[in-house]
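The chain below stands alone and is given in structure tokens; this is the form predicted on its own.
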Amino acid sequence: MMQELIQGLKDIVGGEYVSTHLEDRFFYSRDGGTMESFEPDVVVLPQDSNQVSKILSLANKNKVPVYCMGAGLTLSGLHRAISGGILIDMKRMDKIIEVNERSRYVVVEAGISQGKLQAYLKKNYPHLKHSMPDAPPAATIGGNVAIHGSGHLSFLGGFHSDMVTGLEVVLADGRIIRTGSCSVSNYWFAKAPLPDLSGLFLGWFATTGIITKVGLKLYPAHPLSDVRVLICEDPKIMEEIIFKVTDLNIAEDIITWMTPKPDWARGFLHCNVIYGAKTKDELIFKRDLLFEQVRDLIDKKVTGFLPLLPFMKKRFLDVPGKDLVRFADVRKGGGFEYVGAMIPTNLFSDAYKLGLDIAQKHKVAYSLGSRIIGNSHSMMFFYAYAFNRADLADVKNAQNALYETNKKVIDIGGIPWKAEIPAQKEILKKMDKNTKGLIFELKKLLDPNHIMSPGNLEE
């Protein structure tokens, strides 16, 4: 049957875009995280939605598992072919379909990279931009919105999934459907006022369908930008800083961070406040507003602004940021993973202390921080652990740290982001039983033959 299936895939996409080579299957069996590898039986690279539809129809008919990959950068092993079968690589589906300048949205194929869209907008629409995650530019738009990603405009617009205006999705049986205004109108302007079917595919780890097109909000790209970095030593003071700074509502992005390297940063908590402006006077006005907002804390000598020369600001204004990528290689050997926990902002101190305790307990290289989401309604708190993949003991330490972090994040009231399968199971244990039951019912309804990313969102 597998040979017939492989020939069927070649008939759909062409022989050069189907591979069963051992080296290709090995390459697609893992990502940069700690989860063990699982090889697909065959890798296929479709060019458009119709080809994805035909692939899923063929797989559904033969009850063969299907997994989907953007750039493979989730670091959680979500695309691993746990049950074998077909791995769909979306990288050929990278077209920009439409930019609606006045309504500020773009429609793209899901496999387009963040870097390609960013470069296209800078060249053709320099007054518009989308929210970039702090991931390598190869990260895909579809993969990022599907896991509720966040980025440098998340303080303005929320999670990247909140910025979705519509989706095109291929279901397990090959049907192509649309969600949002694009299901009725020629315009991809909003999910409202229709029933929000996009929620059936965002955060489901490709267990309900494969996203093939995305409508995404764009935002003004101001010609000027600046960053001020507040520092303190007490996580409770950082909570107060976050509350005060977010009350101003002038920032595009607010990030807190703590790392033991470089030495000058050790022991301090930092809060980057990044804002844009059309004129120099507006930039100065926002700077002065920020200073006045925290003046009482400065007078108490519990915080202050980190002195930054103009050339030093570049590292904080780069989009995407490069610091996390630099940290990823601190142990060498190509290993890096992090728990990106979604947590209410009032739990900053608890989340911070949790990370320090676990890093010290497991003796792992670490970096901690958070991105404030949607005017301080929540935060994505990250616990980043680097490891040397060639050192099995180092890998095991990182695995243990990740597992304990995920469990304790849930205990304090947060939820692990883009959770590895062990963390998925912990989330399901904690979840309201009727909610969990509904999730399983919806999965069965949309995928009765259980071919879509089996192993994910299962007890």
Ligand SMILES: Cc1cc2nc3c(=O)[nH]c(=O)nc-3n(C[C@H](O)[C@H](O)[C@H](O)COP(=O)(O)OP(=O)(O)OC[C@H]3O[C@@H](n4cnc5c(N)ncnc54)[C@H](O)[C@@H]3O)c2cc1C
Given for the second form:
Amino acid sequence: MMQELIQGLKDIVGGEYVSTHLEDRFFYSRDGGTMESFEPDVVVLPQDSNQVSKILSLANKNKVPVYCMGAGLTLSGLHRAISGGILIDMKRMDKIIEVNERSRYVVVEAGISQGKLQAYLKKNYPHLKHSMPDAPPAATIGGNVAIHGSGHLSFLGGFHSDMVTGLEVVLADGRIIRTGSCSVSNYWFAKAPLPDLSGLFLGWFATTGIITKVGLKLYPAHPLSDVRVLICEDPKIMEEIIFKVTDLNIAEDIITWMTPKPDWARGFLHCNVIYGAKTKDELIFKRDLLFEQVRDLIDKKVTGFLPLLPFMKKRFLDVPGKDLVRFADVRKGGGFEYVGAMIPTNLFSDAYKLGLDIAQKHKVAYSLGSRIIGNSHSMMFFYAYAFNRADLADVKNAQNALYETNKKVIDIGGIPWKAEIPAQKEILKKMDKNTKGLIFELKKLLDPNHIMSPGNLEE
Amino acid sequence: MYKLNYDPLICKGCKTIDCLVKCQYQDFKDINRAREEKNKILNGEYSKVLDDCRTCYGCEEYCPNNNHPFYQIVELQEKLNIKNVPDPIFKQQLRMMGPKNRIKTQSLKPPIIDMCLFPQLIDNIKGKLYEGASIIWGGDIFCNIMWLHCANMSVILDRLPKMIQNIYEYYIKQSETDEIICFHDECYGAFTQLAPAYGIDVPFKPVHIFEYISKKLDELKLHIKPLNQKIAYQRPCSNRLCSDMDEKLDEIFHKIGAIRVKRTYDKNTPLCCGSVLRIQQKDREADEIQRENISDMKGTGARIAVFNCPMCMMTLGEEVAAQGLFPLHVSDLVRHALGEI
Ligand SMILES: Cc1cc2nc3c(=O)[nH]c(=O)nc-3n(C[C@H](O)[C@H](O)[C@H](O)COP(=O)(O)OP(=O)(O)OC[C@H]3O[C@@H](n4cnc5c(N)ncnc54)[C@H](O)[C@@H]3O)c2cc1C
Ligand code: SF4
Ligand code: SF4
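The block above covers the form predicted on its own; next, return the form predicted in complex with this ligand.
What follows is the whole complex; the chain from before opens it.
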């Protein structure tokens, strides 16, 4: 049957875009994180929505599992083919379909990389930008919105899934549907005022459908930008700083970072506030507003802005930022994973302490931080642990630290983001029963043959 | 325990109180008010000077009696816990710039150029001026007197003697010279002015970069093509610990045919580059002073702004360039005259 299926796939996308080679299957079976490998039986690279539709129809008819991968960069192994079957690599679907300059949105194919969209906008619409995650630029727009990613404009615009204006999705049976205004109009301007069907596909780990097109909000790209870095020694004061700074609506991005390396950073909490402006005067005006906002704390000498020379600021203004990537190799051997956890901002101190305790207990190299989302209703708090992939004991140790972090995050009231399979189970364990029941019913409704990403969102 | 060598009686009897009257950042036109505040300082009491001092080092130069008014201020600021820099910033900078214990014994060929803590300008050490030079830099030989800007003398007195000892033990002892060429005024000021003020022994011969360049220009006389350029010079705070070296700069300018333009903010009245004010969280004041400073530079008709202090250059360089002046380090200016750039 597999041979027939593979031939069927070749008929759909062309022979050169289907592979059952051992090397390819190995490559697609894993990512840079700690999760164990699972090989797909076959990898397929479609070129458009119709091909995706045909692939899903074929898989559905044959009841063969289907997994979907953008760039496979979550580090939580979310694209792994846990039950084997077909792995759809979306990267050939990378067209920019439309930029609506006045309504500030773009429509793209879901497999387009963050880097390609960024470069295209810089060249053709320098006054517009999309919110970039700090992931390597190969990360895809579809993969990122599918997991509720966040990035450089998340203080301004919320999660990247909040920036979605509409989706085109292929369902398990091959039907192509649209969510948002584009289901009624030619314009992809908003999810409102319709029933918000996008929610059926965002945060579901490809268990309900495969996103093939995304309408995404764009934002003004200011010619000038600046970063101010506040520093303090007490997490409670950092909570205060975050509250004060977010009370002022000037930032595009607010990030905290706490790391024991280099040694001068150990024990200090930093908060980067990044904002843009059209003119130098506006930039200074915003800087002064920011100063006034935390003036009382500065007068008490418990915080202050780091004196950064112009060349030092570049590192903080780079989009995407490279600090996490640099950290990824501190243990050498290239192993790195982080628990991103969505946590209400008021729990900053607890979240920080939790990270320190676990890092100390497991003696792992760590880097902690958070990105404040949507006017500080929540934050993506990250617990990054580096390990040496060649050292199995080191990998296991990091895995334990991650697992424990996930559990503790849930205990304090947060929710692990882009959760690995064990953490997904922990979340479901804690979830309200009726809600969980509805999730399972919806999955069944949309995927009666249980072919979509089996192993995910399961108890 | 090192103690400041000064005589309070001289201050008590001082007729001019130049240290405060000439201060550019505080208004002491009324000498009686200056005396009042000075007396408070001498008595170890709080004076508004402790809060208002912008740590420009100027009074070290203004005092005709070498009675170290600025060090008196810094000691009292520390004693009374008057902080001009937020705690976490001070603590982090202390750690960042602290000794790293990575220094290794080396036998170095002269000239030995001490770059302090500024590897960013190592590229400046090239060409005929520095032929065969050995370069030293890093946290283990950092003079540490920047803590004067942070109301702290005790760290300096703790670290500086060790740094001096490091230079001697690890470099000078087995090298062919006892001379250390100080690229940064701070090191030279620390070795020749602050160290003696506290009785700290300096077992090598500090040479200021200007002395070195001026002497070197005599050797390279035949290569000099006079520049005939008007130069606006940014005199740094640390040069005020070694005022005589400012004359050496005039000597250099004379030798390379550069014209040090007369400007309001040079010589005895230079302006802070702004970096110190920023660390003290006074951004608006820093903006104003930078604006004033650069507009003064421009007003002279100079097309080149020359720096000796790496910090001044890194702080002001970009803005100076944005305003149409060409920022250059003294070394590079001289290399222009030598036809190397
Ligand atoms: C150094 C580093 C920094 C990072 N920083 C950030 C950051 O700042 N912000 C952030 O958000 N993330 C960050 N990440 C995490 C991650 O890399 C990104 O979220 C990335 O955008 C995920 O996209 P991807 O294409 O790699 O998705 P994949 O890993 O390929 O897929 C993610 C999930 O979405 C599903 N999926 C993929 N494509 C589709 C589709 N078309 N339709 C339906 N489901 C789909 C997959 O099955 C999987 O469950 C970072 C990662 C690294 C390594
Ligand atoms: S420090 Fe110098 S100028 Fe000031 S009062 Fe004393 S002697 Fe006079
Ligand atoms: S150091 Fe400068 S600002 Fe401070 S008192 Fe002396 S002259 Fe005035």
